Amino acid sequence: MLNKYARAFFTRVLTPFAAFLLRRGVSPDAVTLIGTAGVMAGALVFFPRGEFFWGTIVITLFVFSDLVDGNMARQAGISSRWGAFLDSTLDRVADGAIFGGFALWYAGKGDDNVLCAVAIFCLASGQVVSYTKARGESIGLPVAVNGLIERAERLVISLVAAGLAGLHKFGVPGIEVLLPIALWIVAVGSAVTLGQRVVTVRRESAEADAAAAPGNGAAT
């Protein structure tokens, strides 16, 4: 849901920065790789230590590369299947690092096996939600549903909560509860979204099979 509005807004905001990088000879693929490396560093260096505020700051600085690289490719007229593939693949890597960082915290000093499992479910379900759409489209189906929580929602909910929860180390009392709440919201929302996409693919595949069945073609 956020993709529809937020992406268009940030694309306009980041267009001058994308143009600046192009003038400096930076390639879209380089931005994709650097952005992913920055997100992974922020998540896997800070989150397992419970440094959620600083980890979120680092991730936020790099996460917009997902919009900058595509903007650069369009401005330069070099959009390609390879660029789309690389961007999508590294998005999954970055998402895995973020929720993996949460899981490592709860498996270690956070000492909460239930929340560790919830974080792992968020990681896995996010990957599968993306896969269901990609797989459905690969067999010729439109998969005409967005779902309750897509990638943008997963990132915004979890990172905003993590950043605020990190303020606990600055003396803000009780605020650390926001991260567990956010993880549960993302987990439930991802499960609902997965169900929505599976149901949609089942319906669309049944309709496509029925349309292709003998006797349903156009009269000659």
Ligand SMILES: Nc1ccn([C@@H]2O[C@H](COP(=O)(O)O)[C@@H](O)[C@H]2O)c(=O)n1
Second form
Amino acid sequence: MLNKYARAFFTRVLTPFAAFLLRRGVSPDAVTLIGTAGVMAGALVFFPRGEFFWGTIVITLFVFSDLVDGNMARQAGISSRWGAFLDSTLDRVADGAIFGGFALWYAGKGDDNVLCAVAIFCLASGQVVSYTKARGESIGLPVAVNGLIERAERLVISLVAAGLAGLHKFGVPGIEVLLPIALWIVAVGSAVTLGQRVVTVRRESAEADAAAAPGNGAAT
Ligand SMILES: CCCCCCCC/C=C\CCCCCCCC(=O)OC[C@H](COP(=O)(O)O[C@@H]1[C@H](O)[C@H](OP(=O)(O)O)[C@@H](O)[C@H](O)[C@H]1O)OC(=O)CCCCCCC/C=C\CCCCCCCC
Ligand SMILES: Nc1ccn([C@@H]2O[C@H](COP(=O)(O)O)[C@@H](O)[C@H]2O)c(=O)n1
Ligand SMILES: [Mg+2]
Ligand SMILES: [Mg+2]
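Could the form predicted in complex with this ligand be shown next, to go alongside the form predicted alone?
In what comes next, the whole complex appears, and the chain from above leads the way.
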């Protein structure tokens, strides 16, 4: 949903910045790499210590690089298969760091085995949700479904909640409950999304196999 409705807005807002970086000789790949490193640092330095506010601030500063890199590549007319591969692969690394950071907190001082398991489930299911699309497309299917929550939703739900939950350390009472709620929402939403994508791939592969079967007029 965000990918559909918010992307156009962020493209408009970020285009001048992307043009500025190109004029300074910065490459899209450099933005992809630096953005991922920044997200990883924010997640793995701050989240395992329960510093959710500052972790979220650092991650937010870097995570928009994922919208800037592609914008730069398109403006410069240098979009490439390598760039698409690098972008998607490092998305998985960044997501692993974010949900891994939550899991490390709950495995340590956060001391909650259930929430640790929920964070690990968010990490794993998010990766599998993305994999379903990549693998489906690699076997020639359109995978014409996005599902309930895509990557942008997973990030917005968990980071907004983490940033607000972090205000607990500044004396706002009761607000830390937002992070567990968000993790449960992302976990359930990712499971539903996974189901939606698997059902779609099953239907599309059955249709493609039927169309390719001998005797239906299609060339083999
Ligand atoms: C006192 C307040 C404290 C709180 C402070 C914190 C506030 C800020 C909190 C959160 C900000 C979160 C921002 C998250 C932005 C996410 C941007 C982003 O990276 O989106 C990526 C996404 C996908 O890009 P790609 O096409 O490159 O990736 C593809 C995707 O990953 C596919 O995965 P799948 O979806 O299938 O699972 C892969 O299949 C594919 O391989 C891969 O290529 O980009 C978009 O979707 C574009 C839309 C972005 C919309 C961003 C909306 C941000 C909205 C609000 C942020 C500000 C909220 C402020 C709240 C303040 C609360 C007090
Ligand atoms: N280093 C990069 C990063 C991205 N691309 C191209 O942009 C597409 C992704 O666009 P986003 O707006 O989602 O970042 C990607 O598929 C590539 O075509 C690139 O070339 N180099
Ligand atoms: Mg990108
Ligand atoms: Mg990306």
